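Listed next as structure tokens is one chain, alone, in the form predicted alone.
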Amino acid sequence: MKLSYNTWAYSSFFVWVPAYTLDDTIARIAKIGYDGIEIGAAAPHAYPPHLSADRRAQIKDLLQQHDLKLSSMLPAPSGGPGNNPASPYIEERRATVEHYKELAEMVALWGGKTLIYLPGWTIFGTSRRQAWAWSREVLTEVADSIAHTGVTLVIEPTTHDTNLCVSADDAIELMQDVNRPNVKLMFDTFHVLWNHEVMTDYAYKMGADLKHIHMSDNDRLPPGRGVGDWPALIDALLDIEFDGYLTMETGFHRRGIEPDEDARVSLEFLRPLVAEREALRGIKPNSK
């Protein structure tokens, strides 16, 4: 298992501030010692209207030069665009497919092999039935167009935020729905213990399909700073033989946070955790 650091708490998604350039970013999180980071799709990051074609390889430059893989990206949800995949307007919808289908060449280019897929939110008027649909027809034709990249989709259930997929039931649904060996799927620890459900539980409902986690105690704490079992998670992971990305997403709801020390303290919780718990197994552990 490798440690990752999502660009959240760098950016201005979705408080604004502190706010700090992509080469910042990076520099800070590699600084720090992480094996990855996650970028997210936001301005002042990596909006894709945003970025010409040198400054994307630009990007992927100061990524080689700090020695800091891609592990992930993810759109920026909400907000102007919008990016719903389950929208009642169908130009929403067909933005947001081409807004995937651009982030998975990003992702590409960048070196990495992970794009999180969100399946969105119903608006009032529109039944869930047809809200699944959408969101269901908008994956599969971004699964099946995106396919040469060797990217894959994962899809993340967002119980805090959401009212369509909220459960790891519902997005193993929605997986088996597509059908596509590009789909797969992730959870964030943060929604599971939001909703009062059990960490472990994720890990051993999606089993081999989980292939990229968000890692964040109640209320977007570091690991270990709230009321999360993490010892617990780690063996689960263990048991599932998970070999992806450990990916803090932390920090960002609200203004006061040090960017820095949040990425530092979950790093100093988790890595020697995870090698304690590799340790145990006789699992060499991951280090940069």
Second form
Number of protein chains: 4
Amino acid sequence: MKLSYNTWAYSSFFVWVPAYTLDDTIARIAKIGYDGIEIGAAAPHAYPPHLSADRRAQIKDLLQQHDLKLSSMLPAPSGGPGNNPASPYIEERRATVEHYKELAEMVALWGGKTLIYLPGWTIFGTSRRQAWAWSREVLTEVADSIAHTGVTLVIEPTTHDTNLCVSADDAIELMQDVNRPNVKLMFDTFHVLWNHEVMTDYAYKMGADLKHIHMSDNDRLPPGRGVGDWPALIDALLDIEFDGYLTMETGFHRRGIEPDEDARVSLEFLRPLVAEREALRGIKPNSK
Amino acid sequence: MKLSYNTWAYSSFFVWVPAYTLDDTIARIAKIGYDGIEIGAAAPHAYPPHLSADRRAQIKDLLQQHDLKLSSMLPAPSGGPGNNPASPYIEERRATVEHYKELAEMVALWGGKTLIYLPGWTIFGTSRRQAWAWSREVLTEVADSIAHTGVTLVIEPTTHDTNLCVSADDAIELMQDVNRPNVKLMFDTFHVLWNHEVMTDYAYKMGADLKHIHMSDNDRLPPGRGVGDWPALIDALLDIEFDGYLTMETGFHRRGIEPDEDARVSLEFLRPLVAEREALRGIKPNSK
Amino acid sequence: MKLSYNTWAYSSFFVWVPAYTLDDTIARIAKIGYDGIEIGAAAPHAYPPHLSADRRAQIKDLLQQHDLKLSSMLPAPSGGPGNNPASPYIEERRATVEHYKELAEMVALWGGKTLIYLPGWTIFGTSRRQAWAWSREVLTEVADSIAHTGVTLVIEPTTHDTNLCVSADDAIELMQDVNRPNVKLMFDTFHVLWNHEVMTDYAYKMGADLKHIHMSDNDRLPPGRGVGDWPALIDALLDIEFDGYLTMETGFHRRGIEPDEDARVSLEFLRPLVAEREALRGIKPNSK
Amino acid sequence: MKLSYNTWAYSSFFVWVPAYTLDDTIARIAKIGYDGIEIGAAAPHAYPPHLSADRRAQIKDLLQQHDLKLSSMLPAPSGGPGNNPASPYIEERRATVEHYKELAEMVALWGGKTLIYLPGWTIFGTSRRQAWAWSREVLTEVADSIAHTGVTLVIEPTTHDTNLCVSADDAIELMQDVNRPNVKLMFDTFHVLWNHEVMTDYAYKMGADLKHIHMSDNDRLPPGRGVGDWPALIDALLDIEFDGYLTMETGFHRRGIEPDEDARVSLEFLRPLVAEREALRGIKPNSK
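Hand over the structure of the form predicted in complex with a further copy of the same chain; the form predicted alone is what we had up.
Below: every chain and molecule of the assembly, starting with the one above.
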């Protein structure tokens, strides 16, 4: 099983400082020992309007030099542009469609296969059915537009952050409603724990459609530092033959976190655990 | 002394839900009894690229209908676009200049006079002097470009969020370096308290150049709910003849806050306190 | 990498009791196993006006007898004399210049190479630019006056204690402004952690100009007893080829701390950690 | 009963920032409504070597202009010079004698009558009897030297800070040993509470010899904010016909305290309490 680290902790989203260039971030994450990197589309790293073709080519080279794979990308929701596919404002929904399309191009350029889709949230005054319909439209249009890229969109339910697609069931239903071959599923353990649900339930429910996962203990602590049942989760992922990246999405939520430490601590906890659970099934560990 | 409420708590910045339309937000803030509203340039409220001319006119009407004055506006920093004037990437700095220019037009259209300038933060690898130079250039260009609007930029030092302009001294120096008649000062009490400094020191240091203020107790609690010495601050503002808006910037930092309650609690604490301190000087209270 | 212990915990600064003679302190610190000692210029240890030539010679002998190297010295700021180079009172600034010159003579006499320079703090009513100018003048004059001693001044930024030179950037700028070969840099991990910044950032930013370091976990706990990421810091210091003393500055901030214990606990944590990190790079550990 | 405020909170002793000039401090303390001010001999306020004759005259004028009486002065112990009368080093003891003599001259010049004597602390290796003898010698010499000034030395026992003269009994014994008409007593409620003793016991034991008092709740909180039994203490002071100043010595022990607030809160608590207790005895309140 491969490990990836999300770049928020090194960027200015959510917390503005400390922040490092994407060059620095790639070097550090690779040095710490990760297989992959999940790049968030936020300044100063990867906000599409800020990246020239040359810069995009440069990033591609950096990834290769450091032998770091792009596990995935995702937009930075909210903030100025919002990127809420369920917004009552058509301007925001249109801009969100275009943003996802740009991101898919970047994912493909950098050799990745996975783009996280955040279904959005209802603004008070919008019925949930209307918001759902809008989000489904956006997702469908994006999925069709990017079919040529080979990139798969993975729907992320979020309990703490939103109110539209919050559970495994919600995500499954949205995937079914959209019904496209390049639309699959993911989940984020932080959100499962925040809503006091069971992490393995999500794995088994999503099954073969689970293509990506965000790993975080409660309170955005690195996995292993909180209450999550990590051995059980790894076993469940092995059961369903999950072959995506275990991607840490931690260390970005408050001032005072050292990103390198956050990344290292997660790796030091998960690598041995994954190796141990795999060994029990006769699977050789990932050699990196 | 007039009271205003910042819209973050009703928007999707920082926390995505709950979120209300700007229409709803204006109505609620007016109903609670505020004199003014500080509109943050975030979806779903006021991200310039999403607002057509008609929509902008509509918002102007809404403010008038509800007898709510636009005290100020500010950008939503970080997130996707960043809006960091000290970014090492010229694309981000140029976009930030344009963003501030657009915001100044919106402030003027809606009858306001104050636009908050966030000087930005250094990305690791950029020297502080270089970051300062970039920020000064952006601020100078923006100030000159918007001179015709009658809008004043107010520099906000932030200890918790940034590392470039963090103290009263930093803000004063930046204002002096830029040296434009439409560039003045503000401060945010949350940041003063976070750095364990004295709120009245900021008021006295900034003196006649202090045109705006963000009010928040420690930990973004409504004023009065924490350790801040509010009587002393009001007295200091009266001493320096501050004539801007006391603007609450609270209630947006975590899930679970009810925006109306946050707004109401602050007003219920500050109105009587302001009236009491003004009465001691023979000043009649604001009649709203 | 060599370890040193600062004498505050054994002196009457900050906390008056318990207090030990410098003779006693040297013996204890040597016995615990330190390579060096950092002597603070406070009674009853090393306040220059109290030390006759004979006493100074005696201290030199004591250091040699106990095979303890003088890693550094520093003044006791504030208290009666203040020693604030940014004081608005010329009497205090002149006295501070003379004090640093005396300390440099003592450092040289006792075989040391490093004297810590505390840039001072602004008194309310002094602009930060004026305070900076005064501190720069003091530092420049001291640097030139002591050029013959072979002692290097190291600028210490302090977030918790001051408001003039608080960050790595501030210290770097002051060093650049003064521009003397015998003026370099240091940092104190307590201050980095207090301001919720990243310790390794300071090391990398200061690079080859980093000549000294104060080690302390959050809240002046001995390294290892708090939240600091010590492996990462040691690695960063090895990366930049730091060849100064890791100097503990702990145990002095409240009544009830046993100095010997504070010294021993830090050593027991750091010696093995340093050895481990050095071994990973094929460096033989310090033999003491 | 008259109220005074000690200047440490406005100085750089113990905590370096925030700090205000003595001019500013006198103005603020007077404005808040105090009868008197207790000036600590620390930079940037009143370190004798830094004060020219002109400056001393200026301070005298400032006190008169603001109608603020000098209730007392005290040295800043420890730090560089130590000022420990029980020091094993004769240089420090001699310097301490001279320092107290200078302070007495300043007290007299500024119209005060009270100078606090801190008996000092034993350095490990000095027997308590030897330390006591040294302190008694210093106190005796100082008392005789300043007899012409009309200033009374008041011995302050301190439990938290020292180990030589810590209780009411210690102070009484030292006064008896020295046996001079201008050597009397005081106590500090913080130290009484810290050692879990009874405040009124100190008042009754010291009786007519009690000429001064430091007021502080536990943990250096302003009186009224902690566990101290203030009505009982005021009653006891009235019983013994105490006619000195109730002098707050708070607000100086950690970063983050706003001095004006600390001063104001104490006054707002004590004035009404004193007036109430005095009224019960038919004493008219102090008219300031």
